[in-house]
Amino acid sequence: MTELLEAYRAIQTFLGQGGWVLNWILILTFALWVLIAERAAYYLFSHRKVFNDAVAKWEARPDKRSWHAAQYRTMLISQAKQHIEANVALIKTLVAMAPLFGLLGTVTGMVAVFEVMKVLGTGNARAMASGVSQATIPTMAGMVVAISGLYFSFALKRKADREVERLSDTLVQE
């Protein structure tokens, strides 16, 4: 219990040093990883049913040569694609936003440093240290979030593209 309390205090201290932007980066990080976990859960538990339903609907169709059959096939692939690619674009957007939030933290931290310099001058380095940490910690946090999410965003996009292509190859027109 003591370790958890100490970890909580360390996180609170870290968030306090980074300024208000760091809280937004924390929220963005939480949303990013929830969406990544949702995509992982989809591929583990739901994707097979979506894929098999599309294949079963196609196989149940007696006509697979006509223009109507081609349109039906396109509709099945499009419907499955909506399930397969859900939230992938949002994940990519959140990954791209993380460094921008870090940059916002840099700007707000530098504004804090300049405010201190305006009031106390350049002789008080200790007073400026708070603004410098507000400028650097969000930048670092934004980059760490972006780099860690970048791999998963590419992997999920690649997986989605492969599954759509596999479905397209499975629904063969005669």
The other form holds:
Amino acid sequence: MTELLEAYRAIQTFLGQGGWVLNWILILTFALWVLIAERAAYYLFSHRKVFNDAVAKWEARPDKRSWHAAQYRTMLISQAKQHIEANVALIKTLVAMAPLFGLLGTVTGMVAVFEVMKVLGTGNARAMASGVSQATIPTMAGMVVAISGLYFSFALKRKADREVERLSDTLVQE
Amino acid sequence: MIRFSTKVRSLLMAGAVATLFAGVPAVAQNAPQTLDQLLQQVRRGSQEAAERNKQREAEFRAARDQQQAILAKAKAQLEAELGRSQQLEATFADGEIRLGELTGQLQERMGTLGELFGVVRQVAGDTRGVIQESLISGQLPGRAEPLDALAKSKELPSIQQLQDLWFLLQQEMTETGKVVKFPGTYVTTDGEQVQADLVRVGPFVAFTDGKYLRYESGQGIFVELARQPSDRLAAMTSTFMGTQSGYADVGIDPSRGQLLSLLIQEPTFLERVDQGGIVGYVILAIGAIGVLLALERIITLTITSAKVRGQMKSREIRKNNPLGRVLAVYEENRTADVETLELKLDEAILKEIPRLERGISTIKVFAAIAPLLGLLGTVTGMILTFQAITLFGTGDPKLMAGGISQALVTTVQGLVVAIPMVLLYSICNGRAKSVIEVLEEQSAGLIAQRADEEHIRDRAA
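Next up, the form predicted together with its partner chain. The previous block was the form predicted alone.
Time for the whole complex; same chain goes first.
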């Protein structure tokens, strides 16, 4: 319990040092990982059903050769694709936003530093430290989030593409 | 003295001459009748005169003797006084020497004590400064006055004063280590005096429920900070005041109030926005337009996609959504062959797409423009800064601050606008794309499905 409390306090201190931008990065990170977790849950629990449903619907169709069959197949693939590709673009966007937030933190931190300089001059390095930490911590956090999210964003995109490909290979036209 | 006596003598002579002449008309009054009478009168007269002269001479001699006696007496007195003066001079010199000796002795004996009193005065002065500025005086007012007298006095301090100084130093030290809750007054931002329970943490920070206070040492009052530190820190004060025992978190200003007082000088949100200048307002205008456009798009697209989803499930064709309109084309061209039907469908879909994609590229452009404008603001701000440097040199950071603020604020504004625009673009694009996908890839399939079902139904009938 005390360790949890310590951790909580450490996070609070960290967030306090990083300024308000860091809170947004935290929200962004949370959203990003919720979406990634949603994708993981999809592949774990629902993907098989979506895939098999599409295959079953296609298999149930007696006619697999006509124009109608081709259109029906396209529809089945497209419907499955919407499930498979859901949120992938959003994840990519969130990953792209993370360094932008970092940059925002850098600039707001610099504003804080200059604000201190305006009041105390350049002599007081200790007073500027808070602004500098406000500038650097969000930048670092943004980078960390972007880099850690980047892998998942690419991996999910590749996985989605591959699954769509596999589905269209499975639904054989005669 | 001698000159004085000649003066007296000549005065006396003048008096004698005057009496001589005064006798003449008296003689003339009883004028003699005969020569003998005249002769006798003359003889008598001369005799009388001689007698009178003799008498006067005697008188003069007596007076002279008297004067001489006085003179001698005065001389003797002078002599005596001169003697006394010499004696006194000697005594004075003796006294001087003795005084010198004694002063030396005093200095010698006071030696370290003199230094001590100097130190006492200095310490009293320093302590006065510390105590006056100290937040603790807000709780215990009027402590600095006795020190004021001690620091300024030229006399030796009394034991009582020394003890007071010691006590005050000790009190300041003890109170520094204490967290105290005490009833007191503070002045709100509206200028009202409010009675409340105040908490003081050493000399570092004072607060009341949810508000941090600043100690105005000149007037000896607590003033509510016009701008409070972050909400998290403000909320800590409430929990801190609610805690009866053990430990609780609270924000402390180790600079004894300096950092908190700096908070007030931080510009407000609107002042900040204004620092961005024209470029800043352009960015904000773009942001406002972009957000409104994006919201309109999101709402429209959400409604559209809901209708499309309804259409996909429903059998009857509703013309209030793109998919319904595409299906309607099929219904109208039931008899046409497959290729014609495909062309007709493509045409119908192509007609729908621009309506779905409207505005989305604008949002994308806005998302791209905002940081570029921010960069523009940065550069114009830097130009202002360098102009200031050219004119005034780098000596005063305050003169450069305007340009630097503009540079940084526009960058912030550019990012603040760009970040949500990127997200909104992504959302709008996703929505539009999913509807378009339905139209392009699934409408034909739906038609095929319907045709097949109808075919089966026809055969069953």
